[in-house]
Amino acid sequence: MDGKVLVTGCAGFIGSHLVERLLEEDHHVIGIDNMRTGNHSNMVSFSSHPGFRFIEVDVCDPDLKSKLSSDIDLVFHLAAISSVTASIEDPILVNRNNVTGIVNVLDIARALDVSRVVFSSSAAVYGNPEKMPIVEETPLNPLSPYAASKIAGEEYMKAFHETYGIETTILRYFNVYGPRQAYSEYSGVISIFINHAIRGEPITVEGDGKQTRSFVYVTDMAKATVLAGKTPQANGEVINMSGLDLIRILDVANKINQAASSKGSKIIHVDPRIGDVRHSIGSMEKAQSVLGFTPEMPFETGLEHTINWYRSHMQ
C-alpha cells in the first residue's frame, strides 16, 4: 500500500474496527460514511489521529470523487444496508445503497487507478445449502433482496476486475459480532439478546432457535479484511469469512441470559423471520491457505467482552 486507504462506511461496526487496526499499521486512511447508521462515537478512539481523514457523504453521491484525493491505492468498501429485515421493507432503498454505492465506488477506483478494492459482502448469498461448511464454489440462492443486493455487488466486482483489471477480493462475511455493533430491530442477533437481558426484557427467538450459525468476532474480522487489502495471492478471489463452530440460536440466548442477565430475562418464541437461513458455517480452508488467517477469539470471550462494552454504553 503505497498511497492512502479508503473505507467506506468507516463509522459502521466493522467499518470503525478496520479502520483502527489499518492506524495501527501505520496507514493514512479516509473515511467516508454518509452517518445514516454510522456512529461518531464509533470513531472516538481515531477521530483525532494525524493519519486519518473523515468525510461525511453519501456512497452514492455522484460527486463523491471530487471530494477524495486522487492518492488512493486501495478501497475497502463497507458501507451498505446490512439487513435482510431492511432489505424486505424496501427493497428500492437497499438496491440503492448496496447496487450503485459499489458501481460508484469500483468507477472511482478505475479513474483513480486504485490497485485493489476489497468487497464485504455476505453469507446470506448462499441462502439454505445443503452441505456445511459451506465452500466458495456453493450455489448462490438469495433468499432476500438484501442477499441480491450482495449478489450483484459481487458481479459488478468481477466485472470491473475482468473489463478495467482493477484488483478484486470479496469476502463473505458470515456472523460477525462484538462492540459497537448497533442496538435496534435490524441489528445482530447476538446485540439484540444482550440488550434485551441486561434491560431484564424477554429474548425473543424467531423459530425453534434450532438454526444454527457460526460467530467470528470483529477484531479478527477486521484483521482478515486488512490482510485481503495487501496479500497478493487475494486477487481475484472469494473468500470466506466464518467462525470455527457451529451455535444453536437457543443456546446463543441462553448463554447471554446467564452472563449478562441479573435476574434472568424470560426466553420467548416468535414466528420465523422471513428471509433467514437455516443453517449457515462457512469452510475457511481458503482463507487459511490464501490469506493465512484463522480466527483466534474465542466464542466466550468475545461474548463476555461484547457484553462489558454494552453495559458501559448502556443510555
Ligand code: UD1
The other form holds:
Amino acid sequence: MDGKVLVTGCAGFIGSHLVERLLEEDHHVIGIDNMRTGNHSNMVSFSSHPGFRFIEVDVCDPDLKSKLSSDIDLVFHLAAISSVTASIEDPILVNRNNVTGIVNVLDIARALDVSRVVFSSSAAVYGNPEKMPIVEETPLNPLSPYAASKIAGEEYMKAFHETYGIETTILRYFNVYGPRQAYSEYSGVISIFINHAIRGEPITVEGDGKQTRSFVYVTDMAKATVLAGKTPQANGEVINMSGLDLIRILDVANKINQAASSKGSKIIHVDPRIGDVRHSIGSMEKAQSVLGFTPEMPFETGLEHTINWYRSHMQ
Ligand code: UD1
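Output the structure of the form predicted together with the named molecule; the preceding block shows the form predicted on its own.
Entire complex below, previous chain first.
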C-alpha cells in the first residue's frame, strides 16, 4: 500500500477500531463519516494523530470525490445502517445509505484509480441456511431489507471488479461486539444486554432465546479487515468473519446478568423479531487459508473488557 487509505464510517464502532489498527501500522488514513450514528468520542484516541484526516461527509454525497485527495490506494467501506430492525422500519433510508452509498464509493474508487476496495458485508445475506457452519458458497436468502441491501452491495462489488478491474474483497461479518458499540434499540444484543444489566433494568430476550449467534471481538475484526486489504490472494474473494463458537441468546443474557448486574436484572421474554435469523455461525476455514486469520479473543474475556468499558463510559 503506497498511497492513503480511505475508511468510510470511521467514527463508527468497527470503523474506529479499524482506523486505530491502520495508524498503528503507519498508514495514512482519511476517514469519512456523516455522524448519523458515528460519534466523535469513538475517534478520541486518534483524531489528532498526524497520519489521520477526518472529513464529515455522507457516502452518498455527489461531491464526495472532490472532497477527497487523489492518492488513495485502498478503500475500506464500512459506512452503513447496520440494523435489521432499522431496515424493517425504513427500507428506503437503508437502501439509500447501504446501496447508493456503495455505488458512489465504487465509482469514486474507479475515478481515483484505487487498487482495492474492501466491503464490510454481513452474515445476514445467508438468511436461515440448514447447514452450519455456513460456508461462503451457501446460496443467499435475504430475510430483511437490510440483508437485501448487503447483497446488492456485494453484487455492485462484483460488477465493478468485472467491468473496471478494481480489486475487490467482500467480508461477511457475523456478530461483532466490544467497546464503542453504540447503545440504542437498534444496536447489537450484547450492547443492549450489558447496558440494561448495569442499570438493573430488565433484559429483554426476543423469542425463546434458543436462537444462536457466533460473536467476534471488534479488535479481531479490525485485524482481519486490514489483512483483507493487504493480502494479494484476497482479491475477488468473499470471506466469512465469524466467531468460533455458537452461543444461545438466553445464555448470553444469563452470563451478562451475572457479570454486569449488581442486583441481578429480570430476564423477560417478548415476541421474536420479524426477519430474525435462527442460527448463525460461519466457517472460518477460508479466512484461515486466504488471510491466515483466526479470531483470538475468548468470549468470556471479550465480554469482561466490554462490560468494563461500558461501566467507565456510561453517564
Ligand atoms: C447483527 C448485526 C448486523 C450484522 C449481523 C451479522 C447489529 C445491530 N446487527 O444482526 O449488523 O450484519 O449481526 O450476522 O449489530 N435480541 C434480543 N434482545 C435484544 C436485542 C436482540 O433477544 O434486546 C436478539 C435478536 O432477536 C436476535 C439476536 O439477539 O435473535 C441478535 O440480534 P442483534 O444483535 O440485533 O444482531 P443480528 O440481527 O444478528
